[in-house]
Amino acid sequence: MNHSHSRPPIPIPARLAVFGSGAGSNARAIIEWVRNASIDAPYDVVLIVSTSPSAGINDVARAYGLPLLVLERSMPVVEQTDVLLQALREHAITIVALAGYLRKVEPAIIHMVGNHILNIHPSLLPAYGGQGMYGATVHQAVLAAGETETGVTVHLVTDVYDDGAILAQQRVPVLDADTVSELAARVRNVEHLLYPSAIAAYVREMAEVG
């Protein structure tokens, strides 16, 4: 599928930043597929935005000594959107992965990248999307559903909640025995494999573009 409505070619390799507000597990992926790619891989991790002081991103940040921006809760947007752009530009950041990052991006920031913003989201969109639903909310709902299978969906960012474009899906099954922690554990560990190659995958094909 071809995404390059509106959107500019992306250089190789990419310069990405990833957004995210919880313990960092999908950003670690992201960083450990980078470092062990056995051909060049056609982007690098630059630049890692936290939501909080204390969220577990931020250590996975240090551990792999790459620059972390903390964007404090009592921020306003407006500040907070400047901080953001400003630290774009320093990095010259070409393309964003949101990994469990619980703000809305607002338009400016999605401007800024060329539109070029990903997201991964643990269910099978559109199914289970949108405001308010993500981490153990979507698991909880997939269950009390009676579900018998979820996934993982990687998409494109846009000014609504879990309705761009999709670039990836894996299904994951749900067992007649699973809590919601046994559920999430099985999707996070797609996760942590589809969403490195479903960044590497858009790179390139937004390469090709060009």
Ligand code: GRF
Given for the second form:
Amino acid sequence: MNHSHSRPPIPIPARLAVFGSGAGSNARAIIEWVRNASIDAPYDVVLIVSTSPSAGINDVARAYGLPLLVLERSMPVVEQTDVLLQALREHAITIVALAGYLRKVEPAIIHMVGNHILNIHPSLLPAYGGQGMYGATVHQAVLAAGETETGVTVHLVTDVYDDGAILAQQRVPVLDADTVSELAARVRNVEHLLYPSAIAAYVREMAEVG
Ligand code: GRF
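Mind pulling up the form predicted together with this ligand next to the form predicted on its own we just looked at?
Zooming out: every chain and molecule, the one shown earlier first.
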């Protein structure tokens, strides 16, 4: 997949920031994967960004002793963007992984990291994607449509919601008696396996050679 036209090479090891607003289970899975990677992981997790003082992802950052930036809701968007740009600069971030980040990513942020922003979505995009389709809403729609399978998608982030080139996908079966929470749990388990390795594959593909 050719990204060279708009994405500069990434120095190895890449310096990853994870942005989230929820429980932080994907952030935890990524951190654990890097720590236990059998071969040298091509990236380090160096910053966690959260959008709420009470988000579970904050506890993940604390549990692993990682720097945490909590973006105050009350702060005007322009100010939040400045604070975020400052943190990305301070930590020399070269790639961002969104995991349940319920905010629009401002173009200034996307450009700051050379368009190296990835997201994980709990469906087989383009199906069940787009504005408003996140979390349980996605699984409810999949069940209501009587789908026999759904899945997980890792994709690049552009300024169009859930658009961007698809980097990895994995199918997940939908069982007859599935409740939303049972399906969500099965999908989340696949997310935790797919995302860390999809980030690594992307970094290796974009690695600065020499
Ligand atoms: C995941 O289900 C992911 O698909 C979606 O947001 C959720 C994040 O969950 N983008 P967590 O905060 O990583 O547990």
